[in-house]
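Here you get one chain, nothing else, as C-alpha cells; it is the form predicted on its own.
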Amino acid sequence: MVKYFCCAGLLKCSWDQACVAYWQRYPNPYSNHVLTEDIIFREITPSNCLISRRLMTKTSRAPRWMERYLPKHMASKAYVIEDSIVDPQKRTMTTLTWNISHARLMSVEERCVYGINSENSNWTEIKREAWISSKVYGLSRAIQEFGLARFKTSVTKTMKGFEYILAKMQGETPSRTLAETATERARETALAAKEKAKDLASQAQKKQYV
C-alpha cells in the first residue's frame, strides 16, 4: 500500500525567475533542517536541457516510536538525492526528489513540474505529487500517516522559503513575522508533547503485562 499526494501551487513571478529562485532557496528561514547541498552531476544536453543530480542532508526527527527503529547516529539526519531537468524549449523544470536513508521504513518519492501558469503566462505553476511507503510490518499504515502529515508540511514551508527568496531576488526585505514564528513553535511543542504522551502510555501498556 503506497499514500498518494498530489497538489498545485502558484509562484506570482515568471519562469525564469522561478528557476533562478529554486536553485538560491537554500538557505531560508523556513528550511533551517536543510543541512547541506552537493551536486554531484551536471550536464548540458544536446537539446539544451540542464539536467542535475544533487545530495542533500536534512535533519529528520522521527517521533519517538519510531526512533526505536533507527541506529542511535542516524535517526535525526537523512540524506536525500534530487534529480532536475530544465527545459528551456518547453520552458518547464521537472525534479524527482527521494530518501536513501531509513528507505525500508519509510520512503518518499516527490515529483514537481514548474511550468507557466495558463491564466496568467507572467506566474510560474508547480504540480507536485508524492508517493509515501512503508516496508515494516504492522506499522506501515502509521508510518505512513505520519510521512503523509509531515509532507504537507513541508510543502507549505517550501511555498513560503520560495516566496522569501524572490522578495530578497526583488529587493525587497522579507521577514518572518512573530506571529508565524510563535505558532510554528507552538505546533512543534503540541506534537512534542503528544509523542512524549504516545510514549509514557506504551511504557505504561508494557508494565501492566509484565
Second form
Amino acid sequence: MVKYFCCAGLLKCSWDQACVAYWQRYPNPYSNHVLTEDIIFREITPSNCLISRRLMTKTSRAPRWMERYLPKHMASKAYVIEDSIVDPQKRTMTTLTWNISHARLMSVEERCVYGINSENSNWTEIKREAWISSKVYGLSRAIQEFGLARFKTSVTKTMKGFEYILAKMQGETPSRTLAETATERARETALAAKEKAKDLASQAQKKQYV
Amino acid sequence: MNSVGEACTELKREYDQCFNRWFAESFLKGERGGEPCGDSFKRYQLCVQRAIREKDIPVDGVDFMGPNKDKPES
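The structure above corresponds to the form predicted on its own; please give the structure of the form predicted together with the partner chain next.
Starting with the chain above, the whole complex follows.
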C-alpha cells in the first residue's frame, strides 16, 4: 500500500526566476533540517536539457511512538537524492526527490513539475505529487499517516523558503515577521502534542492486548 | 550551504557561483555551449566523490530519476 498525495503550488515569479532560485534555495530560514547539499552529477543532454543529481543530508526525527520500534543506534540523519531535468525549450523543470536512508521504515518520493502558469505567464505553477510507503509489518499504515502529515508541513516550509530566496534575489530584504515565527511555534507545539496523544493512544491500545 | 565532505565546502561554493551565473545568463537564454564551469566542477567532484566513498553513502547504481516508475494515483 502506497499513500498518494497531490497538490498544486504557485510562485509569483517567472519560470526562469523559479529555476534560478531552485539552485540557490539553501540555506534559508525554513530549511534548518537540511544539513548539507551537493551536486554529484551534472550533464547537458544532446537535446540541451540540464540533468543534475543533488545529494542532501537532512535531519530525520521519528516521533516518540515510533522510536520504540526502531533500532537504538539508528542515525538521526537521512540521505536524500534529488534528480532534476531542466528543459529550457519546453520551459519545464521536473524534479524527483527520495530518501535513500531508512527506506524500509518509510520511503517518501516526491515529483514536482515546474511550468509556466496558464493564466499568468509571469507566474510559475508547481504540480507536486508524493508517494509514501512503509514496509514495517503491522505499523505501515500509522507510519504512512505520520509521513503524509510531515510531508504536508514540509511543503509549506519549502514554499516559504522559495519565496524568501526569490525576495532576496529581487533585492528585497525578506524578514520573517514576529507573527510568522509565533504561528510556526504554535504549530510545532500543536504537532508535538498530537504526537504525544498518539503515543498515549498506542500505549493504551497495547495495554488492552496484554 | 555546506558540502557533505567538510573539506569540499569551499570548492562547492566556487563551483556554485560559476554555475549559477552560467545557468541564469547563458543556459536559460538558450545559449548552447560545452560543460559549464568544467574545471571548478572537476575539482569539486574529486573532493565530494571521495567524501561519499569514505562515508559509505549508497549512491552507486541508483538510476537517474530512479524510483519514478509508473505509480498508481490511488
